[in-house]
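Form predicted on its own, single chain, as structure tokens, below.
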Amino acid sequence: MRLLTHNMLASNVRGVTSGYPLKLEATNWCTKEVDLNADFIRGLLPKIDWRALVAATRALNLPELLPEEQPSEEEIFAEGAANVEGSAIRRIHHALLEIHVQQGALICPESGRSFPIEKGIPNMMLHEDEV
């Protein structure tokens, strides 16, 4: 599961009103290199909950990957930034698309319900009594 996916998921357990963002508990994760597409990142950024993304990187013990505050568009999309190792766009791209959680769980912040992640796939299926 990419952190992009994590950023879009929420708990739909009956009665839960604030099931977002899900807390990430990863027991196994890896990185898989993906070509950077600046236009894709530009279109995606307005849909991303920055605080949830930062919390996910912290949960993976990567506190230096992203700053607490989202960098400005000028910094992210500066001329030639995509070619500079460690630039804001490269770090964002890495966090969203190259980090893959293989095993772990997503925890509902309100109910504490745990949704397992196995072989990179989050299981968001609800039990009968949760629908």
Second form
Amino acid sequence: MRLLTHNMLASNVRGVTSGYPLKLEATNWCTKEVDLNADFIRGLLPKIDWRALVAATRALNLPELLPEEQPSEEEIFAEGAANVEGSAIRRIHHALLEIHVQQGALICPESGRSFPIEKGIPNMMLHEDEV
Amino acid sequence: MPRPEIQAPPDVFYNEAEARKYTTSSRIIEIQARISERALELLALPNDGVPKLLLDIGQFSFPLCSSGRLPEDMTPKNVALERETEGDLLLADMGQGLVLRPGVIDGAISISAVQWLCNADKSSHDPRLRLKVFFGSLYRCLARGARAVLQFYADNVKQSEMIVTYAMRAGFAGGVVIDWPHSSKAKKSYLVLTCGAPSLHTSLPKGKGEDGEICSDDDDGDSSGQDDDRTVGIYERNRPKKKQKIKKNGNGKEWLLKKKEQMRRKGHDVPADTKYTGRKRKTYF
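For comparison with the form predicted on its own, produce the structure of the form predicted in complex with its partner chain.
Full complex below, order starting with the chain above.
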């Protein structure tokens, strides 16, 4: 499960109003490199909840990866930024698309319900009494 | 062979053997790819160069897009894991509502999955409620102006109507596009739904085969195991009526009398011809 996906997920337990963001707990995660596509990041950025993304990286013990405040668009999409090591766009790309959580859990912020992640797939299925 | 939905609930029907067909059978993969391509065509994503986030519900479509996809899948992970899909996978029950926050998805497709909602596989399942929850959550998760294309197999007209009704009640606009409507084998129904204010693209695209085109009969999108039928059929609405069955002329009274006369000439003992000879009898048996 990538952090991009985690950013989209919400809990749908009965009675829960928002169920977002899900708290991430990861016991096993890895990195897989993938090519940076600036246009893709540009298209994604409006959809991303920055706080949730930062919280997820903190949960993975990567406090240095992303700043608390979302960088400005000029900074992210600056000319040639993609080639600079440690630039904002490279960090965002890495956080969203290159980190894969293999084992762990997602916790609903309201109900406390834990959704396990196994082999990289979060199991969001509710029991009958939770629907 | 009856449809998969009638045989068993999805988590039982799609056991390892069944799921394997979706990863190893090239024919099934080809069919699924074709249906998925058509669904994407109907999705009519704007060609603005901006990559889109798509949701694939049911994970029977063949991975086609290079943009990030989040397939949602209730069947065994065997299928998806083996195929190494590009997007991320989720294990969830679509009848419980999509587990995404509002307005994040740019489009959704589903291949051969929605009809499963019409079956109550557990005593706690209420098909109507599940349909309502599914479409309601789908409407919520789609971005404004986004589309959803759901290919489904309806058991009967009533089921098809139920699916469409609940989609409309959720607030969607749109309708059903049917490819090859006159062929029972090749027929595919696509529920095309738009979210938000109708735009210039409100008219539904035309289904294939509506103007009498020839279709190939060897399409089969599910695993009901039908044999390879490579015939090509032309289907017309006004088929010539079958000819009336022509009875044999040889068994009338005339023939009977002739036969009796023949036997008499041969020398056999034949009863005399009376008014009762060759008379139509009441049926006793």
